[in-house]
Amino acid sequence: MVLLKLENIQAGYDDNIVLDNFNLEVQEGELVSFLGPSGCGKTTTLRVIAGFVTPDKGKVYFSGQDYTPLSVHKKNFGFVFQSYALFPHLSVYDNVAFGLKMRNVNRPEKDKRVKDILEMVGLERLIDRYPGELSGGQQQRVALARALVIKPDLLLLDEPLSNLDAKLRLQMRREIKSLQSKLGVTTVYVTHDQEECFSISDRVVIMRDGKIEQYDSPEKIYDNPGTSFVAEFVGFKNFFDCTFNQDNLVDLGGVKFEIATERIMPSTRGEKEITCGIRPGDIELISKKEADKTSKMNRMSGEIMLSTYLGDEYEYVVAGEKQEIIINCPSDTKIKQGEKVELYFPPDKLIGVK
């Protein structure tokens, strides 16, 4: 069931129009997350979800009702802010309890709520610590405990993790998913970070300059990203102007790809010139014995120009026959600056796009 719908939103600041005819539909008990650029729309929409910003045209509905006009203390919405907003002179039993108290909760059923809520998120020990006191995961936690107390009918998160280091936010993330799952809160959020993004999400936005570039789930996105911008968002490095010749069959100024049908993306269909994309790790190198014997389809010819240690795996630059190509390797195939490769494509992991 929809749950929630914006519809033709227009909303911005002053002059500048940040989102111009916007649609969207989240369904009941999914997460869904926005990712996008900064200044594509993300946060901008989440307030007007929120009603921090009203929007200069179209509707915002939930459960069927127009909440467009509504006042955000007027919503039964969770918010957890990118700094997380706690009041630093309250407790942490009175930081999540404020919208309790805010909603005339009596005391024992105020007790109560407060108390299971720090269960859920392993801070009942730190009930009576101030947020000076704590942590910046554990002030994360108060800032979730109080949007989740509420109870609320739909939770609104503005990069939570954005501000933690990097071992706390992938700790966090579980935790968020795991309660929002638990809760069976439906769930929108906001991110930049495209691994936290899709480890949590159940269907993603990804925005740009204000609109839509593709809403699907992260599996969808990821294998088939509807765009080069998302491609390119997703980790295509390598892109290639073709020329169709006939069905799966593109031209790159005389070297010869296929695709793999299922790898065309519907935006392209009539189009005659189309963008290749192709991830650097999917690339193969084939030795000269391997490429005597093999077809020259899918196949270039390069020279290894810069080479940089990631670790688990060498990046290449490598100057191909048409254009600079970017290529991963395990860390245990070593090439020498100068030397002359020879690169395979594979169809199925090539993507032709707009």
Second form
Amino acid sequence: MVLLKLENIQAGYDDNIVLDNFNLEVQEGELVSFLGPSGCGKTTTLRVIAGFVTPDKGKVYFSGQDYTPLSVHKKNFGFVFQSYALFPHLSVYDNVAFGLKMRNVNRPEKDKRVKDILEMVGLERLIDRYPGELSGGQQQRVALARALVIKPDLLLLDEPLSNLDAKLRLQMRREIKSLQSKLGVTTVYVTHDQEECFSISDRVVIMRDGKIEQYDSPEKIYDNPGTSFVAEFVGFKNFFDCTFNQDNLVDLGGVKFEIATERIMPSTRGEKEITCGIRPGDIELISKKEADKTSKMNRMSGEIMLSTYLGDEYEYVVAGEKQEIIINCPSDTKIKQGEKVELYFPPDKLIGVK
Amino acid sequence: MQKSSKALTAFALLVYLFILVPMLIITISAFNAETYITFPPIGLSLRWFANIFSVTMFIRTFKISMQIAVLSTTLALVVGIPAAYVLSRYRFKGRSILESYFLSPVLIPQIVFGFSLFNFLIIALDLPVFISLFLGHTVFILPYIVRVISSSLANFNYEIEEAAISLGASRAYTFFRVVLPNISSGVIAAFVLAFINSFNNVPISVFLTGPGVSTLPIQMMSYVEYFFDPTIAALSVVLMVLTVIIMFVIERTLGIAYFTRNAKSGGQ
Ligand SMILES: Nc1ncnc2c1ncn2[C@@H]1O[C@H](COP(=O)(O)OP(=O)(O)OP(=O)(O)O)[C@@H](O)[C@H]1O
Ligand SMILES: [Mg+2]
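The structure above corresponds to the form predicted on its own; please give the structure of the form predicted in complex with the partner chain next.
Full assembly next; the chain just shown is listed first.
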């Protein structure tokens, strides 16, 4: 069932239009993430959903009802801010109980619900502390507990982990995911961390300049990025401007590439000039002997310019025939700078995008 | 490094001396036994302290000054807090005009301000003297209040208000139960600043006082015109001690840090 629907939204600040003709549907129980570069409108979209920003045009529907004119405090949405926004003058207990107080929940039930949720986020011992006496991770949990305790119809999170260190971020994102699926609360999550986003989401919205570039499951996006912008987000580092010759043959100024049919994205339909992309780890090195035997298709020769050690891999910058190419190879053999190499681009690893 | 910091310390000491020595001289001469102010004093006596209470005009004008300071500071807070809130949170037409009004006391000489208030309140509106003083002081201290509260609000994370609203609180509830408690230090700082400004004011009061209604600073000035006995010195000492007691009480309850920085009212 579609729980949340944004229809032809136009929104922005004064004369700066951020979202234009924006459409989105979120299913009940789903965790949907917004991923995109800074300033692309993720927060704005979240604030439109919450009602902090009133759209100039278009409608926000929630369970089929028009929620656009409803004021924020009448919606039952939980919002977790990037700055956590805890009430500095209230204890952890009172912070979490705030929403219940607004709902006139009676004392025993309020106590119980606050204790239960604090236990769930592992903070029951800090119930009397003040926000100023908590670490970043603890504050983040209080913010999450405060938003969840009201049993929100929709949970909105704006980069909730961006102020935490890498290790804590990993732990917290698992906790958020497990809480979310345990409580079954439909969630919209904003982030600009690709890995974080893909690891916890049911579906991902890739945003660019206030527009949806792709909206799919993480797996689909990872395997079949629809555009070169999306491809860049999911690890494609090599892009070639090609001419479309036949159905799945492209020409890169003399070098011919074959691409598996299912890897040519719909966005290229009818286009003459397309972009071919490949991840650095998917390019194969072939030895001189093999190189002489096999056909010249999907191949390029080059010279190693620069190598970087990445731990389990080396990353090489190769001066190819037409342009620089980045490849990753296992770290058991190191290729010397200046050495000539033959590169092979497997047809099922290449993508064709607009 | 060492040398320059020594020079700096010496300089700071000089500045302190410059501020403190006159006060010290006043304090010492207040205990003078003679009927005129001399330094060093000749003989010791508390008679001038007793004399303060025999001048009925001091007692009367002290009460008026207190009343005016309390009333105008309160009214200025009631008007100033919402004004500061609106200025810092909303964009609207005429906002910059309002903002420059709140900058005006720094730019307009008080004597000019006092004269225009006199023309407006006493001549044009023909208001009673006490009411004129009260309104005049309110208008004069309002900018101080708005500026201090505004800086507290600027330090207060706007998202905290939005969090309250998203949890179901109305705008009004959020203002009184979330915003106000977090800017209370700024409110107290504004109150003290406005109170002292009103209580000490001469250039504006001098235009607005009239028959039977005067303020303590004005009364003190006219007293010095006729008498040169140490009563004024004694009264100055009493006022200084009063200020110190007030500051001490505030320091005890809130910490003096509230007056030197208003960061405490900020977000996390
Ligand atoms: N309060 C505001 N007033 C005016 N313009 C704003 C305001 N907030 C955001 N913008 C502008 O709107 C655009 C989208 O901003 P938004 O905050 O939605 O981006 P974002 O995707 O959340 O970025 P980030 O990842 O940096 O948080 C930006 O160009 C930004 O400059
Ligand atoms: Mg943002």
